[in-house]
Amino acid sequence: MTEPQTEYDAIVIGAGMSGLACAIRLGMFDKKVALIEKHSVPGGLNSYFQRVKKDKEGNRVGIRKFDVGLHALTNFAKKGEKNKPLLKILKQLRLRYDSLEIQEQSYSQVLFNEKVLKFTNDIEFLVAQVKEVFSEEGERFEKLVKFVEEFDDTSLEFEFTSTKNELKKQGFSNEFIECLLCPLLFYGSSWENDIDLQQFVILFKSIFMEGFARPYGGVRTLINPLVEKLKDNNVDVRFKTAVKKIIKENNKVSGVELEDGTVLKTNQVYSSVGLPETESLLMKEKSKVGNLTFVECLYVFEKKIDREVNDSTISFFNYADRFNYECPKTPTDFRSGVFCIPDNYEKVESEEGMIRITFIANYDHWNKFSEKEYLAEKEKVKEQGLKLIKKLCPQDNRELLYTDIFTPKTITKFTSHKGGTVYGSPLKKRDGLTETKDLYVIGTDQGYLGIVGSLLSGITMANIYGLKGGL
């Protein structure tokens, strides 16, 4: 009997997107890769599940599948387009395009009071809108667009610069800033109320210049191949063992180990699991954990809704009179949040319905709540989505076959993301450098965003530490 496998060239800890990502670049090059995950199945906060369907007798007549985190892809980009993040990408991990069977938004919009601000994947029409909408911010958001055009995103060097005091400086109503902030910051931002500029500019190129699209049969269509590459490239992974501590010798990585017991060696360490999760793995905790954090409640329905109820893809909404992204004194804010038709896209893969909606969370509340109060409380988010569904989709009387709710606690058991952190700590690391040598932070507090951004940052990694070269 072969004796398993103890020394590599790179663990990967974390088979999240830029887990994933990291660990299939190295092992293009021949290096010994091991790629730890504590759970059965990849993809972190990226990722899916399934659950039984049943008849009105209570017979079971198949399973339900369900994206964990995805929304939509951002970064869209046609087959054959030049210098776009998503086709880079693609190239580097030598997937095909069309495997993605990729399918554009038909248009998202921010809800924001009384206003309606839609999008496409076309920034003309977005400033278009602009003009008709905040007729006096036409002008300077156009100016805008080429201040994001122009401003370079690429720097690993990382020094927060407020977005909102930007914004100002430029002359823009508090009330544009806001509504303009609302889709970017639910996407990507960890930090209250605002976000760095930097990222601030990767989120708006992302989403209002490069825009939304979804893959047909949503993340495993991506996941299932990234999959196979692992297997193509001889990378040992290792689902359902958790990592207990990085090893060092004089500051510098010689290896992990797991939880029970066995001890691997290595030359260098990816860590994918959040910038004070891997400290925690040092035996030390010096990085501030974030505040956001969200629950989402899935709604399925007998068939889908009809595009003449509402069209749109995601609505970005805010019923407060500011814009409140922070974490709430109560245990959900229900004033504002993300509301997801997933049925609008071109193709989708089954009959029934789905609406995912999503609301800013506070971790301490949901994670103190007795388990009667914790049901309690998934009760009152439900019939406030549905709530929410009236209100977007009036004269919608479909009727509600399942529900499904995740918590803070829920990301928390999955991911291991302390405070049910979604977009994890304020502090990024655009390096990826950490005091220990050879010990390099990979995904969102790298800084990159998104599922492409995910997978972005675990190349670049790999390209700089592991194979001494750039994307």
The other form holds:
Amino acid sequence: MTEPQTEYDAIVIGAGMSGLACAIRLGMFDKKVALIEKHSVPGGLNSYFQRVKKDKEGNRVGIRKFDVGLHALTNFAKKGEKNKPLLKILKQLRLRYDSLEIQEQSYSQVLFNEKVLKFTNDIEFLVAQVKEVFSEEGERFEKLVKFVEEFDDTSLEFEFTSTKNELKKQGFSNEFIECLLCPLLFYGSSWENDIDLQQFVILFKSIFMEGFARPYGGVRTLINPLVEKLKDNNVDVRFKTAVKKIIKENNKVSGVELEDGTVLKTNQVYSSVGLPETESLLMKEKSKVGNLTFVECLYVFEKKIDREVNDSTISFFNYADRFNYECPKTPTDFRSGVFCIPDNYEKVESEEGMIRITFIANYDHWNKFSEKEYLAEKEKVKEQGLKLIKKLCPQDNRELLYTDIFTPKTITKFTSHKGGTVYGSPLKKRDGLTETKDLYVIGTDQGYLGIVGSLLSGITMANIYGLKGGL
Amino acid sequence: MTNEEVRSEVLNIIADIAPDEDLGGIQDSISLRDQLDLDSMDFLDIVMELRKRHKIEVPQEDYPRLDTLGGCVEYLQPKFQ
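Form predicted alone already given; the form predicted in complex with the partner chain follows:
Now the full complex is given, and it begins with the chain already shown.
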């Protein structure tokens, strides 16, 4: 360990969405901030990557750009609307709405065995769908929309309240509850087969009431200006730098030690690596690591999908008797998942077409695989995904050019999330406070989800603890 | 600074905080929140920008005085000296 260097007002660990937003906000008001990122590019779970594009003879003909996690930007809002999370975060980060070139979805759907429930960025459409598909639930669902609108989802207290119990109490059938929860659990639950009620309300609004969109150009369109903001606000950004340890004195944060032994002194630490992961940086292990991880296969086709073949943007499917949102006994559970066709946003930059398919996976299985088993399971994922494409797009005869798969191990490698979790630990710290003074949890385990939620998390925590001086 | 200069400086700050808002028709005597999509986080930004750009401190109990553009001018003009 070398002698401590440089004193910061704040060190932010992780340049994912929450870390980027937190560092920008603190830097904007002249705090001396360092942003430490293990990986070589920003974005965390919503990062991007590229692969060499080859022709049939194997000659390099260019590159293909991919987003790691982006299916949709939730919380769609139109320019000029009032009190919308998307517009709030843009303002706090001083970004113009038009800079994101937001493209709306066509529609999305829940494919629940034989039932099909469609939804768009207009809640009235979903209300009408519920009346048509689950006629006996129609009135109850209208009441549920009111319940969601009136629910105070800003509480900083966290105590798990079961959404399933609440929905049963309201009189909904089990089948309807599972069908309705399917998209919400896939896009943000760290609990098996359920979700905390406040989280449910946040997701219900962001997915069913505000809806899905995508920046033209993908996640880079959002990340690039954020990186510019870091520069403008003099944030000291260090990529390819891992934090080994958070240092405290008398239970107050005093610095971080990097992998190479360098010690950076600081008054505050904002950690976006997750609650159990932050605890391990403090050399203690306590909180429960989440059980839910995913495997995703990206298929690149010669051209965009013919909308006559399939014009949906995202399909959440379940073909099991019951919807099992839980760690599977097998390495991968192929019975349910998410089927995303990014081509079906209004306008997409790529000439080629893409389909992204996500399944729930078992981290331990994937982690213990030998190299051979690992490759075999990846092949199986690809094949099962292709079967699903045949099922959902039977007339699709485009040529498949390329596939890329990320697994629970990939997630852990690039995000440091234990257990390959995407939505973090079941324990949330809504107020961001930890047992260590001046150490705050931001991002997923602070309880906000999705791109907009994560940005909002970083902004809120920076505002409260960095700029206003506490709750 | 004259009242007019203070007014335009406050508008400059709001323009930077809320780049998508059209500030052309802002009325001095109507609450800014009723004319623009501003919330408490944005008011914190106005206060922080005043500190950053003009070394003006606005204690929390005085935040209500920033409710309208006219109120801002009246409250801030002496502080700009």
